[in-house]
Amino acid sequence: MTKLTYPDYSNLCGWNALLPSRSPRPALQEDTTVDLAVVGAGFTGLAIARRFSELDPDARVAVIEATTVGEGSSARNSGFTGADVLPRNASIEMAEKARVQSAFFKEAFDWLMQIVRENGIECDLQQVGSIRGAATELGEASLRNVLEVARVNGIAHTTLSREDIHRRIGSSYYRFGIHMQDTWLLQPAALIRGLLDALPAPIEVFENTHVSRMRKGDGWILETPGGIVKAKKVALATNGFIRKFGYLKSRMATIYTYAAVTEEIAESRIHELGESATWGLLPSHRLGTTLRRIGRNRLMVRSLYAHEAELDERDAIGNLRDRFERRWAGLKDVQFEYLWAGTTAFTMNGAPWWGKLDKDLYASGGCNGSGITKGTMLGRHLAELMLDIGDHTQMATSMGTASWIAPEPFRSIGFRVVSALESRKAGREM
């Protein structure tokens, strides 16, 4: 049996379930020949297809998606985006690198926002900023380093006390925070669905079409259940699942993370969600818990990490309940309505892999949990690289490249050891 070249999720995406249903594009049902085949219809894949078509309008471009758009990994993120690069482990020595990266992110973000505006994409896009929150002394120390980088790079921000955060989100769990003003919150499933619908007409999209095998021929030959795709060029935009095609096996691993959204909370209790109508909170530690207020009367909690496979659903629910109830003890009776997993590609040094894999074969992967603007930026540049347009040296240098990662079984053992150590270090940030 062919190994899956995409994540086969147990649960439907809650973001997608909150939207009206849509009819997917038809699956591939016959052989076809194209100039470019893009495998994966996430933020990176759609950026590649759009930019390639913009630069070569006569090219025949096909996007091949194994599942349905809105159920893939891009729709399963937390919905934070923006142009400023400010990693959790920021240090003053990293300020210049972050500044250079931010310039590339801004270019891609502005392009993305132009697409959203020109096509009237409704994705609950709001520039309300985000909170970086610390529940521990160690977490606060980390955030104060981030604060210094924000000051040096001129990133608009406000420091928050425990009382400030409590007032905004209805929880007194966090002792210190930073409000970063240039952050946008959005509905990720609505955005990716909107970007798909906004693709230029010459681009074909085949959903529910998984590529079971890829081989060299006259160009590249992609085998699917419904037909063969012959392509002059191929771009792999399946993140950690690029490895399933035999590439980058020693550069990245697939990590599953979990999110849950509550049922609608009674109007009489809305005040317990904080006075800010829309807010999002990112943790000070990479294994910490991300929080959001969804619409008027729901809360989202995102946490947990599993290596290469989903957790037992009961364990996922139990752990997310613990995180939720520690922050809002007064809402213990509020139930989760949606629970889902999402994958991200983890690399040892936090850098993506981007560029040319083979003759006329390109890839971008290793988002490390930051996919909307980063994926858009990397996809846009990859399309230009394929058409030999522009110099991408500075961008590639600033982003770095994914370093070597140990093979199995050492990879799984290492993940368990590092996770245990980092979990102990994170403590109440989880």
Ligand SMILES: Cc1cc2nc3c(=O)[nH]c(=O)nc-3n(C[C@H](O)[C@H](O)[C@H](O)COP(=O)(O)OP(=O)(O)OC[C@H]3O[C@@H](n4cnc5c(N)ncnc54)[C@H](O)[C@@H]3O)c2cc1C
Given for the second form:
Amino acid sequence: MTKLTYPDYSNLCGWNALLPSRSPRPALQEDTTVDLAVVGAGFTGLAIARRFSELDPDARVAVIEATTVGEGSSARNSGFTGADVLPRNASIEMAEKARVQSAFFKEAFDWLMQIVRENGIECDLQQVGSIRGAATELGEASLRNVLEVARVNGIAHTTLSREDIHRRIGSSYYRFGIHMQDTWLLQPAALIRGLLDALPAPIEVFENTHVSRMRKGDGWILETPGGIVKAKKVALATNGFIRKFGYLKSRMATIYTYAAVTEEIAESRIHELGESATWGLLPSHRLGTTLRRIGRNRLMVRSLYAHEAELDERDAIGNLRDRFERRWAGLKDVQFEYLWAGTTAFTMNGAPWWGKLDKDLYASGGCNGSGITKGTMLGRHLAELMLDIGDHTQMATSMGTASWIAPEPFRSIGFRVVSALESRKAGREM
Ligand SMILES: Cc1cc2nc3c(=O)[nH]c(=O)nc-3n(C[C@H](O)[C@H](O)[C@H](O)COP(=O)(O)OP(=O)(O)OC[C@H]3O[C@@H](n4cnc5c(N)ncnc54)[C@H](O)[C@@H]3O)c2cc1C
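Please give the corresponding structure for the form predicted together with the ligand, as opposed to the form predicted on its own shown earlier.
To see the whole picture, the full complex is given below, headed by that same chain.
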């Protein structure tokens, strides 16, 4: 059996299912020749294609997507974004670095918002902020460090008591929190679908077309089931799956994480979802659980991590239900309507990998669970690098570069050991 070079999920993306259905762009059915082939139609890939085309409008650009837009990780995420960089375990030493990064994120975020506005992309975008919540003493201590960095960097925030959080989200599970005002919440499938539709016309997009092999020819030759793509330049925007082409194998790992959305909750019980009409909560520990209220009457729970493959579905459901019921014991009878996995790319030091891999071959990946603004920013810079425009040294230095990760079997063993230790530390944050 040939190994898959792309993620093939066992469940459809709930965010996509909540939207009206769409007709995918046709798959590639014959050989084609382009100036730039972008592999992957997530936030990174679409930013690369758009920016490249903006700077070189005569270039023939093709985006090749294994699945359909709305079914990749860019649609499967929790929809938190913004320009402020505030790492989960922030320390004062990291504050300066975060400030420099934020300037680059802001530029990309403003660009993204401009595309959204100018193209009328309806993706439930709301600047309602986000709650960083701590359920444990350790979690609260970690959030108090974050608070210090927010103060130093002038990031607008307020602190929340257990009662404040209870009032907002209808659960008294959290003992302490910080409300970060500049976070935006959005419907990720609607955003990525809108960004695809908003691409300048000369860019061709092939969905349901996976690149199975790549080799050097005159430029690069990409093999897909429907034909060959000959490209002068290639950008790999497949996040953790860049490794499937033999690159960055010792720089990143693919992690699957899960989300579930409840059925619609009856009007008579709406008060149990809190006073805030829209809210999102991020955990204080990296293995913790993310929560959102979606629309008027649904809740979303995102949690669990698995290395390189999906979990058994019953385990995933059982664990997500446990997280849900611990927070809203009164809603135990409410069922999940959607459950799905998505991939993120983990790197040892939390830095992405960005730049040139080989002659006329570029890549950007290693999102570490946050990619709406970051993928857009890195993709935009990558297009400029490919066209030799601008100086990207400060951006690349501030982001750092993914460090070495041990090969298998040490990697899997390491993942299991670290997960067990961190899970113990995370405790009720999960
Ligand atoms: C459950 C979950 C919650 C998250 N929450 C957030 C959040 O709230 N905020 C945030 O900013 N980030 C979040 N993330 C992370 C975010 O989704 C990623 O950082 C983002 O999707 C990365 O974008 P990308 O374009 O680099 O990669 P992807 O979105 O993974 O896009 C890569 C694309 O490449 C395609 N592909 C792969 N291999 C091939 C191939 N061989 N041929 C053709 N196509 C291929 C894939 O199908 C995919 O569509 C979350 C992720 C998950 C899974």
